[in-house]
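First comes one chain, alone, set out as structure tokens in the form predicted on its own.
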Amino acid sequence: MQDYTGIETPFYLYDMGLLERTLSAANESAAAHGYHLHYAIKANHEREILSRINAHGIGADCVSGGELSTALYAGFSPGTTVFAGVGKSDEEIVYALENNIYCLNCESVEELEVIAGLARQMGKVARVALRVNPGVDAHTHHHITTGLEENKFGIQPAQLQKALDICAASESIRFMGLHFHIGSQITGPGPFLALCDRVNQLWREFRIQEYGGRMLNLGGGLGINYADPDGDPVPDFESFFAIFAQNLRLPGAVSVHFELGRSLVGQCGTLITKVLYVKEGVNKTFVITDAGMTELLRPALYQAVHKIENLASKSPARCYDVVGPACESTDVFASQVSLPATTRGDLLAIRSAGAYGQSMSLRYNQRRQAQAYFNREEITSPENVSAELFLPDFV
């Protein structure tokens, strides 16, 4: 076991070796087909993950203004950036504007009016693209799916004919194209093959290169593997795209644009956690951490499923539930969990935590905040260590 003698629990532990095999194998699965990636900071936003991304040549893609300002204070350019959302604010706009992004991601017609009065006012020619909710549904859980008619994302296709119009009427808007998210965490073909067909129907439906689109992004919402980390590390980037290549039906002027997450930095991140207590309950045994949902929020959020390994203990199996100390029922790992038979003290690997682990991570309870160590060989240099996330203000 690595030795973690005297570094405070819980905290971020990242493999940069294997972000960098994950990272190379996106760009080039990705480049054989001529694709560009952004890389969709609210999965991760620690200055030294969004450094490495950056290193690979990958653009950004932003929810917020302070997601944009992370991004271009990282060094990400504004050329390969985007910027996506429901709720972009005044400022969030002008901020996007001023620092001349590649593209807006416009969610509906009352933000691309808005968007055009702000850009008109500065005097400015706002790039955006139109994102389109295709009514595909990316059989994935409930709160992480996007593409259905009922989400609050993206604009109906019976309102995109009036977005196209409002893009061709104003000299303050230059209309890229079209853009596309179905959802997260999605692991197999069938979800893509069908935003393949819907989106080769809007194209052609709806004139998109009469009225000057140029661009496609089909967002992200490549899964990982959750139940075994180690003997899946890397997802299947090749096969991935390589769906999309085969069944797009689009003009060869097109240029082709994915928003990658959790699937490039998901399995990088694992959360280490010490057992305060195991308790003996009425019909269960209790395994209770110092991490909790504050640390990990997605089993909380979202009944999400994470290995958890115990890294002190090779003693006969047994089944307990992994909770964390906070305050709130819904604070639980894992229930009726197989792991060695766990003593206080006994360190827990949480793993695939590297994405939405630590961009979530919240203060309830006035939690002190867990810190961030990079390359297991080097776990207990002080320059190996991030004390906190990296938030530079927007405005």
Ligand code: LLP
Second form
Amino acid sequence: MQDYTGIETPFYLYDMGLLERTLSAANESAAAHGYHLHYAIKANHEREILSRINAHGIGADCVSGGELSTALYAGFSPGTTVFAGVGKSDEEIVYALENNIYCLNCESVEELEVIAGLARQMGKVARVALRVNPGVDAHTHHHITTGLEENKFGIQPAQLQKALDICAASESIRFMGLHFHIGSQITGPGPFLALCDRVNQLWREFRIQEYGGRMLNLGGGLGINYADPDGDPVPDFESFFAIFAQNLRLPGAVSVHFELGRSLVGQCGTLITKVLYVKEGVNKTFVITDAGMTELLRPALYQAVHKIENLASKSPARCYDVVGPACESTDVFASQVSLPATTRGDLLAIRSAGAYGQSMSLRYNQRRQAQAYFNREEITSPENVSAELFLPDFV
Ligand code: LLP
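Switch from the form predicted on its own, shown above, to the form predicted in complex with this ligand and output its structure.
After this comes the whole thing, all chains and molecules, with the earlier chain placed first.
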């Protein structure tokens, strides 16, 4: 086992070799179809990770002024940066326009009017894509579904004509095309096939080409294998992009964009935590760790299951509830999970924590922000960590 002496737990550990392989695979598969990639910064905004992603020529996808400034600071070009979100403030819209980003993904008729007004005042022409809520079920956890009528995201098809008319009438708007995102952690082709059908239909029905639409952004959503991160470290980007290449039928030349988050960074991150106590309950035994929902919120918020490994023990397995220290009953990483017999001081690896782990961390209970460590070499599995770990200068 890697010697972590002197490294304060909990901490995030990033396998930069795996990140590199994942980025190369995504880029190669996208390039085969001429597709453009943007990275959804919300998944992980660590500077070291952003700089690797930027170095691969992938653009940025932001959902707040803060993410936009982080992206620009990390070196992403405004010309490949997109900005979505149902609640963009005037200040954020002005900031995006000042920086001449590639495209604002507009989520309502009301927002479109505000963008048009602000751009006019600034003497600018805002490049805008209309985010449409396609009514396609992503068949994922209901908290990470975004493309259904009851979700707050996007413009309902019933309002799309009105939005297109505003674009056509406004000299301060340049209509780029349509944007979609149906949900996250999608693990089968079905929802993406349904999205293709819906896009084909909407593109024709609303004569998007005649309004000058030449850009289609399909969002993110490709899932990762939480159950077997070592067996499946790099998502199958080839099959993912092939679905769109085979099923999109758009008239004329349209540039196709994706905003991938989880699939690019999910598997390269691990949360390392120390066991504080092994406590006997009435019917179960609790492993209490020094990381909790404050460092990885996904299990508490979505009942997400992350693979847990004991890095210190090879003793015969026992059944545990692995829980964090927060004063919340939902602060549970896993219920009734089998782990080698565990004792105080053991280090546990909570896998697949690269996406929506560190970026969703909380200061609740006045917790300290856990630090991120990176490995220059490939780690492949946390048990295998051999190369020197480093904290970048800017931490
Ligand atoms: N584009 C838009 C407009 C999005 O809303 C999202 C994610 C993405 C792209 C990136 O999706 P991805 O490729 O990562 O699936 N915190 C949740 C996930 C929330 C996703 C929000 N939107 C989780 O931990 O599962």
